[in-house]
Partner chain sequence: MSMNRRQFLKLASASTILGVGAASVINNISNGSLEAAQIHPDPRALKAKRWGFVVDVSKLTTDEDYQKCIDACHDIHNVPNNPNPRHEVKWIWKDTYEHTFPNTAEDKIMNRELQEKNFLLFCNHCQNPACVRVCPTKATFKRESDGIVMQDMHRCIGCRFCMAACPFGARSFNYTDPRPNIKVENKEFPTRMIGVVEKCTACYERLAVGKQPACAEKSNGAIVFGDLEDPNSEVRKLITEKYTIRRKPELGTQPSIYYVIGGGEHA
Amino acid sequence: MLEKALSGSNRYWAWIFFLLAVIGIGCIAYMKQLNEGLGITGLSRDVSWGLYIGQFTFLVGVAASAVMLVIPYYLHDFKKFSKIVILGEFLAVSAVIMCVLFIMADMGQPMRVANILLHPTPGSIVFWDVVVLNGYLLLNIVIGWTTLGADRKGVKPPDWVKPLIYLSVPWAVSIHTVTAFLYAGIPGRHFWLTAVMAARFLASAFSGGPALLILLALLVRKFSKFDPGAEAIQAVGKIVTYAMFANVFLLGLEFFTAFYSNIPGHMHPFLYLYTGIDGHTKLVPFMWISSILAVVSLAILVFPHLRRNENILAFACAILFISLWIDKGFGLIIGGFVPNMFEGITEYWPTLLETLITIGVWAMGFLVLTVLYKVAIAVREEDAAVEH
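Mind pulling up that one chain's structure, the form predicted on its own?
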């Protein structure tokens, strides 16, 4: 079926070549990092994780969100998701690939990633994160590709796929839970030392990931003959709404716990992010933008008559996605390091090369996503032509 990605309109090929150009720029920047080390980034002794790990954390959530389609469709036979579920599974594949690339970028040297597999350490959360991520990637590739191939032939998927589908449900939850444990298990970082970190991660995943899926489904409908279904898009919109409420609620719990307890170590990261400390206000505008966008998106999504308008729904999903990207892909990581354990403040901001590498990885993810979606759409269009 992969040959279907080798044919397309001029617009399709222009998009492919644009992504390849961006990937090329990212590779050039990465070669400089490979030669000179992580000193070319904005990272420091005090802030050892930055944009790369922030993107990794955010994209794990995007990957895990596929389960919000898998559960209703495969476990509860929710027919409305029959067309859109493959888009969710392939989105998970591209998201996990980006996660792996960001880990490689953050480790500085690719061989350090190999050490995790060559010298496994079961007591390390990073080891388990690598295991669950690669397992989830394999599950989604096998399930998505096999079910799509069966659809193309007009037959039922083989029986051996069903156990893998059942396995993918808890596995999707595990990838973001284990990622949350990377942070929640560090005793010296009060901002992350919270029992609801995994719950926050899952709530943001089940809102941000499906929000991106809605935008992609609307784009697929606009630029192809494949229609994922208006009812399916509206159903996913409800999932986004409820999950975003849970995400905002859990963040509110964090604020209450920090400020009502009046424990300085828990308050200072929030103060740094939202008001600044001693003139250090680099992230304050972004965190307030994130909060405002979150409130505005919820104010739109909570009203069904607004949500039913797909243009308004797309706008709400776009600003919700941006809000979560700022909060989880940037603020959450930096807030854990600033102030440091001695109450010192070392601000972080990504360098140009660091940003180019990040954009290059995103372009790689979108290239994989474009190719997979091209195949899926071509198969679905063939099915629709046969039905008619």
Contents of the next structure:
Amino acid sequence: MLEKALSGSNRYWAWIFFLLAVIGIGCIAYMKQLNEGLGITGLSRDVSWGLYIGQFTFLVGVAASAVMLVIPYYLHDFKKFSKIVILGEFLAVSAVIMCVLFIMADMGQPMRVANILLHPTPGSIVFWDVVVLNGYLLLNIVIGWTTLGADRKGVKPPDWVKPLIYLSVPWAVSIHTVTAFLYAGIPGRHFWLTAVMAARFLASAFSGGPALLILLALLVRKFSKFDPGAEAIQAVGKIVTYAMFANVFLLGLEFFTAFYSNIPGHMHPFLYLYTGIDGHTKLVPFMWISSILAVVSLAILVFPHLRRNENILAFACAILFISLWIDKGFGLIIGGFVPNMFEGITEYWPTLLETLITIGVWAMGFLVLTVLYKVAIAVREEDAAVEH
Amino acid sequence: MSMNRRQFLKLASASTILGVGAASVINNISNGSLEAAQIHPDPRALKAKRWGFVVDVSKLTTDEDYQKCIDACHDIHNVPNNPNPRHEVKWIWKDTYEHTFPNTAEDKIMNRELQEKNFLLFCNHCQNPACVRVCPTKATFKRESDGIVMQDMHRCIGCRFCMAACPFGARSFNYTDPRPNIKVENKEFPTRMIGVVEKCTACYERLAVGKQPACAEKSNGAIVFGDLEDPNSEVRKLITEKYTIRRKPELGTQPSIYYVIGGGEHA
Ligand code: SF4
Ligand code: SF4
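Now that we've seen the form predicted on its own, could you pull up the form predicted together with its partner chain?
Shown next: the complete complex, the earlier chain at its head.
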């Protein structure tokens, strides 16, 4: 089936080469990082994780969100998702690949990363994260590819994929829970030490991921003959709305606990992020943009008649996605490090090279996504041609 | 189709393994002196069930008192002097009361003398070290024999999870090549490479040949080193006699550095 990715319009190839060029630039920047060390980034002794780990965390959420299509379709036999579900599975594949690349980009000694397997340490959450992420990647590749292959032949998917599909549901929850545990079990980082961290991760994942999926589905329909289904898109829109409310609610809980308890260590990261401390305000505008976009997107999504207009829906999904990206891909990680362990403040801002590497990884993800979607679309277009 | 699928799966599994490092080099260089110390114990070696420190800051008065301890450590351990403060590497350093005990710093009317006092900070060699718990490669580990929290710079993958986890900011990462920033290299102690984490290792290499930690040796009695599990050790005597505090005890890591603030007549 992969050969379907090798024939396409000029526009398709222009997009592929554009992505390759961006990846190339990212690679050059990464070579510099490999030679000179992570000193080329904005990271420091005090803020030792930044953009890379933020992107990783955010993308684990995008990957996990495929489950929001799998559950209705496979568990509740919600037929309207029959076409869109493959888009979710392939989105998960490309998101996990980006996660892995971001982790590699963040390593001080990437050549030694096999040490995680050579010296397996089950007490470390990283070990489990590697296990669940790779397992999830495999599950989605196998499920997506097999069901699509069966679809192409016009037969039912083989029986052995069913158990894998059921397994992928708790597995999706596990990848984001384990990722939350990376942070939520650390003593002394007040911002992260919260029991609702995993719940918040899941809520933001189940709104941000499907929001991206809606945008992708609309694009697919625009640029190909494959229609994921207007009703399916509406149903996903509902999921986005509910999950986003849950996410904002959970964030509100964090604020209450921090400020009503009045414990300085718990309040400081929030103060740093939303008001700045002692003139250190680098992140403040972004956190406010994130909050405003969250509110606006909810104000739109909550009204079904607004949601039903696909242009408005797309707009709401786009700003919701940006809002969550800032909140989780950036604020969440930095807030854990500022103030530092001495209640001092070192600010973080990514460098140009770091940003280029980050964009390069995203381009890589989009390349994988494009190729997979191309195959899926080609198969579906064939099906459509046969039906008519 | 099946042919293609197989190819695709092959590709996929290859990239999966790549995800956790097919291309990685198995590190077979191990810390020579560390292993030697464990395999052929020197009869002079100092031993304890659990090493700990008592730091009496009332005995540290001038800047020089602090600097002597810091230099003693940093010189013999090839700790680079990175000019960029964001990339600073330090094993032991001087810091204010407010930074040392941030949870008590809200008190505006406390004893001025204490508030203006400086402290010597280094890895606490915690009994329940958070850094060890999170490390995915056992590059940082607690030595069962004597409780020292070790750091194997040849195994470390530089994920910096330990830096996120240590509540005491005891760890430094080599953001740049440390070697050009070492003034005079001590050939007896390994230098580090780019991209690994390092910290105080309680002078394990000196203990192995019967020497006290370098900072304690140069401290004029301000830093006392000994066995916390031995009721007759000097550290235990000091801890029973004097009022001591530890950093962030509420986090449960059980730091093995006890600070005597003392000096004043009520202490
Ligand atoms: S002070 Fe930090 S680095 Fe040292 S043992 Fe305790 S947690 Fe680990
Ligand atoms: S940076 Fe090194 S020592 Fe620290 S957790 Fe990672 S592998 Fe372990």
